Amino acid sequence: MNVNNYIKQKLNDGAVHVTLIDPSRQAPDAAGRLAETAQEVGSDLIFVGGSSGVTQRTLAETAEAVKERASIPVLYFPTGSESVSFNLDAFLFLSLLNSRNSQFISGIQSKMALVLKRLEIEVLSVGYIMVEPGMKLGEIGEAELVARDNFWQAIGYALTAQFMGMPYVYLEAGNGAAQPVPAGMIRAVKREVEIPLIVGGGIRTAIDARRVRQAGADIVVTGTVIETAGYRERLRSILSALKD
């Protein structure tokens, strides 16, 4: 499968969901059911990864399972660990664009290039922007947080990520961030950008989705929503938002 034209083919249908998996949250087996589980409410694609100190086994044994339970496109979602998983679907090649720390915008994709074109593994670059709160994500890529009022110091990260030739741009408020991106932010970066926007972060109801996705968010990604008890009727509600 070419997860980029999947993704194309999707986009032409309108918003494309995606549920991210933390596998130090749960247990793989508990992955793999979450990932079922958003598969059947809609979800279009699962990243897998996104924190530190995950170990590289607890990593493939949840990437196993994820794979095992859903047959949507998993991509791998790199972390601040150690640990890497070359086997799902497709990498998401993240540069931290402010960063303060070289490593994060190209020294570590420099380490994996190699690798993953030896192994011709399918590579979708992103350029990714932490903006205010940042959260844990933030902190480990030593990120120059964007002010979330700072609607034109985003536009020129996200036109940086464009003009590089990245194929997609990547508004992240942190993982359990109280608010997403606002919407004036994603409005403003959206009406200069021509290449896909990601946005994620604290989306965790129908209302925070429907209004990233009318700001105009093309990918929205959620993750703490699948954490706790109900997640999947709170998921089917995010995702009803975004598709009607």
Ligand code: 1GP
Contents of the next structure:
Amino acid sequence: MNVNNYIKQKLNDGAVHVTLIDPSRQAPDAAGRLAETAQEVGSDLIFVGGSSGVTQRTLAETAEAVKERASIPVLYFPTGSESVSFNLDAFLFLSLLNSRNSQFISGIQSKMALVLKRLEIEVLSVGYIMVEPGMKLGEIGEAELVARDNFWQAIGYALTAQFMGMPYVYLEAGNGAAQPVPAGMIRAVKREVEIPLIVGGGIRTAIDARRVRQAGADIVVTGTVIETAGYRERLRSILSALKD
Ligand code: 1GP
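What about the form predicted in complex with the named molecule, after the form predicted alone?
Up next: the whole complex, starting with the chain shown before.
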């Protein structure tokens, strides 16, 4: 399955929802069940990745369990941990555009590029932009965080992704953030860029999801919500807010 084409097709029908599964948060078989539920309630894609403490073994077992239980595309989401997975449907080739450390912009990527090519793994190039508070992801990526009221800077980075030829741009508030990226910032960025806009971090409720979607997010990523009690219903309401 070509994941880029799949996403394009889904985007023609409306918003795309992604469930992020962090392998460090549950055992592999539980991750498999979460993936199955996510697909059942209408998620279009799964990202597997975690910011810290993920061993190669846990990652590989989680990836396998998720692949077993879900038939929607599963992508590897590299988030600065030392482990890496090459056995998924595609690889998010993230460049953290507002990092102070060039390793997160192109250094680590350059060490993986030839392996990805040789293994013939599909890559999705993404200009990744960290917005306050950034959380652990911002810390690990040594991000020069975009302030929540600095819409101009967000636009500047998003257009940089587009002008550099990246097919996607991603505004990230950070895993577990108290609030999503501000709707005003999403709207401002969406007005200027033509490439699909991914938004994640701090989206917990149907209201958050609808606000982010109405502001212009094309692809909405939620992670933490599946780690809470009653996640099936929460996810269902997020999905219905995004898809109606
Ligand atoms: C993916 O970091 C997000 O973009 C996930 O964040 O865990 O806050 O949903 P949450």
